[in-house]
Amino acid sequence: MPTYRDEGVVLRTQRLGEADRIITFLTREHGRVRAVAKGVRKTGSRFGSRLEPFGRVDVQFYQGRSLDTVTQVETLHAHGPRLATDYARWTSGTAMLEATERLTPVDGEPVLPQYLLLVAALRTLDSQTHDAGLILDAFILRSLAISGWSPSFSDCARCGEAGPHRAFSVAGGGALCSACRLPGSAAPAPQTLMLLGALLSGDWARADDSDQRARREGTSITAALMTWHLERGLRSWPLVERV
């Protein structure tokens, strides 16, 4: 039977069955990919702890009919464990993985752009060289904007006019001029919406500089963006640690 070799992020193991896991990976090639881990529950399993999140890997598969098997396994990059000393940044992490997942629905579609965004969002976060929050709304509007859903900060969503406009809609696609305004539309502060454009754009010396009331507004915003694409919120977002 067919084997492959892929380099790729645990995502989210479950039990299954006495001994065995199923991992969720996303994988450089390939995509996002289940694979059943078996005996890795075991004392004496030989790769057990190099398939928890957060966990880049290079593992080799061997190809099932409906999951595959993972047969070997080495440790990239351990995030974990560094990651859990730390409550929000395990928070906004775990957060990453869990929208991630969802984000990349079909098991085998590579979704590179997806798989390098997550890895230098993990190394960042790891690093500790900005705020968690920060690395965690920056990581949600550019997986928005990779999946096609890319919000507009500045220039009107709808008919293109430059800007800064004051009104924004989530519906609508982001800030709207007063002549595409829609009923219901917010009017975020001007700071704001900065903060969310120098996110997205990956302007880190602007969003360093931002004020709490703006980060704390631009989370909102970011949650609220993801949920109106995702059709649903993260289970894990009300635990993410905000400082």
Second form
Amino acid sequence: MPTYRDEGVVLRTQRLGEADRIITFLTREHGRVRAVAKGVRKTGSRFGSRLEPFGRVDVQFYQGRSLDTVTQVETLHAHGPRLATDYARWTSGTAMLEATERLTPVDGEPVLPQYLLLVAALRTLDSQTHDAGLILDAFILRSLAISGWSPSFSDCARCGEAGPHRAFSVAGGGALCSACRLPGSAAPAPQTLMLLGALLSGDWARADDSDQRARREGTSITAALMTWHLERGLRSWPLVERV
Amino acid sequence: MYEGVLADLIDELGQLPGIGPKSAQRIAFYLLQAEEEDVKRLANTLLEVQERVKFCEQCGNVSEEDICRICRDPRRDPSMLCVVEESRDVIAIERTGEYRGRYHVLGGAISPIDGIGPEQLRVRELMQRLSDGAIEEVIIATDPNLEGEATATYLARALNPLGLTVSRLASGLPVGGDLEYADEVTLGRAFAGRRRVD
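After the form predicted alone, can we look at the form predicted in complex with its partner chain?
In what comes next, the whole complex appears, and the chain from above leads the way.
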């Protein structure tokens, strides 16, 4: 029987027929997998609750022609029930799941760095150690970096001249020196670029110390970078509750 | 392959939820062989549903009148309001015979990944209904999945400052099942919501 087993995070669930769901996972070894989970919408389902978004699961699939079928699931860590009790964290987490799905467009292609980043981000979001909006922005910036679109927030993105620089261009790849400055470049506050650099490198002490103005501007720049590279924004982004 | 009006019928039936190409073909051939009267009655019913069924102005449930049967019923407890996602949930709760209050149908659950936020649901209408002070208790009966739970969290946060009694349907073990077969999340919820036995 063509079955395989992997560890994965549930990204999205979609209704199928009377009582089934199509579950989209990001798995450790098989990348993004879409599989049918039969009967999980019935209240008596044995693994319905294990296949909710945010759940990290040990799952067995039966290979199908177009979609695989989920045959067994064990929970490794259910982040969902806790996140659902905090609306701001839940909306931030939902945007992370959507971003992950959009950044892994090919089914079955392993993307281990993105998987490890998602697992770590969900754990951090669940632990409530940092602001949910900062965790989301850090996740987006690092996901873009994994996909090969790492922005520069200090050195010039074009010639590499050591920063900090005043000009910032999304299309130009980040901070730009006065010689490389593109027409229409923005001039964000130096604290904002410092915050974004801290989020990209994982300097949480500096990120946690940032003020609200830098956070707001940082979120706008993160959204612009994401929209530029993904060619359209996330549907969940406008619904994220920023505290 | 079929052509003309028969192909159109199979295509139209195939658009319905849960109907695949094979089922669409089977239903089309059933209709082809059915009595003319039966087919006309089905066609008329479909048209009538489209023309006559609308949403209750108060609760958002499906109704043939401006105000639905439950909202019109004077025997219903006007101080209790049960908030559900869909009209189908009203029927499910009515079948229990345990609840004698009124309903409010949200029209779904908050789902940011599908672009559905509180603004896309009937949350504003709910807040308007609560403004006259006649309702004392709100029971949040959204689905026991993650989107339903997050919707309940959002509603509870908006309703608690109003000084109402806000409750959420209990989650736990299905009646008639064996404990050993319960999944860990459901069993955990059953523990969290355990009640005193006198």
